[in-house]
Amino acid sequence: MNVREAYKILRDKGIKITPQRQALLELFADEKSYTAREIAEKLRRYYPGFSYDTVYRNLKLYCRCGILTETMAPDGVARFSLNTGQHRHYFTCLACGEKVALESCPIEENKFNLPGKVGTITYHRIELFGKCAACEEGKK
């Protein structure tokens, strides 16, 4: 999904696209992931009245519409990114928010040794977090 497709989804659902909602969506054009707090800080430069609560409510709205996905980082803070609509797993850099898609799905390649008591898997999510190579080397 891209930002243009997201606007279409909002229009089709009858959701008003305010300048603030538009600015929030535009942040995701770089395909990185962000926390609600990071987004609120970025948007307050242009919309001083844009509160953390408003950002969070709109992020949740975009998740319900299928525009964004939410992942929980190890520190318990939710990170949001554009929903690609593909079955993918990602590494997310906790320092810069960079997302890197894994080349394959370890579940589909049967790289996990699951006990015999496990029945049919109908859904899975694998989330990897850490520092990207550029952040580890101090290049970002």
Given for the second form:
Protein chains: 2
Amino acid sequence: MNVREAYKILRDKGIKITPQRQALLELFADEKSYTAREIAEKLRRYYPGFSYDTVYRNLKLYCRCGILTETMAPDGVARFSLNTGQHRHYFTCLACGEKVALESCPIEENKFNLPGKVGTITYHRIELFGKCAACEEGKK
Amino acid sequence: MNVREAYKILRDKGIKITPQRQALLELFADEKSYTAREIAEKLRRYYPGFSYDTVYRNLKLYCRCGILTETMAPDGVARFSLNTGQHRHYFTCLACGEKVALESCPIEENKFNLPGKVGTITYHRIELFGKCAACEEGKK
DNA sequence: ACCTACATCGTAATTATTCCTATCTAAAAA
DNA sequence: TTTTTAGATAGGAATAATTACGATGTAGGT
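Show the form predicted together with the DNA, please, because up to now only the form predicted on its own has appeared in this conversation.
Then the entire complex follows, led off by the chain already shown.
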């Protein structure tokens, strides 16, 4: 998913593309993740009066359309980012900050030996931290 | 960690054991996880006037002492449970709060297909949420 | 029994998120 | 073109989780 594809989805679904919706969507062109507060602050620099209601309403709209995904950070604040299509888990290097995506989701691939008491998994979080190969070899 | 060990930690650290702290701690004897709201409601049945301030302050205190651990559920509400000390990952039922431990750690067992750019994993977090088998069958 | 540092209560403040209503806008209908 | 209408927005109030605060209470040592 990228911003261009997102516009196509909106057109196909007959969803009005308002200036607010454009501005909000364009923020995600850098493929980073943002909190609702961060988004509102950025938008208000150029568009004073941009309402929180509008921010949240359209973030949720984009999530329903599959354009964005929402994840809950450990501090309890929601973060939004472009939907990569498949969900991803990341290894984060604590030395250089680089994020490395895992090639697949171990939950989807049934790599876990789940006890019988587990019924259905509706949400999961897998986060890996450490030192990337380059940092270990002193190449950075 | 169990409730008896928790009392020892509190004594060793010279932390006052008040009736409120006792009541709060005893709730975790069943080894389930609870939200702050659930805890406050339970306590107020027997102890009207139990303050939210006291609930949160002591939950955080117990977390700092290593007695409890806090995890963030997908809805952004924190859940607390006894700290097992050992390296375990859990499935948490969002309907009844039951925690089911995974039998092994998939990281330690090398179940993950890690990209070459990943060097060494020094910390990881794996949290599963959903509905346990009993809740799915309506047995609770 | 008496101090005193720390706990608690009751409540107010804070923060993220959702809801409400009047207003606005763009497209369809007349 | 004018009117209608469905949907969108602004602004602020409401809600819910969490944290902070001042006055009062109490556990544990002396």
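Residue numbers count along the first chain shown, from 1. Rigid core: the largest C-alpha set superposing within 1.5 Å between the two forms. Just so it is clear, the model here is predicted, and its values are computed rather than measured.
After superposition on the rigid core, the Cα of residue 17 moves by less than 2 Å between the two forms. Comparing between the two forms on a rigid core frame, one finds that residue 129 has its C-alpha moved by 8.6 Å.
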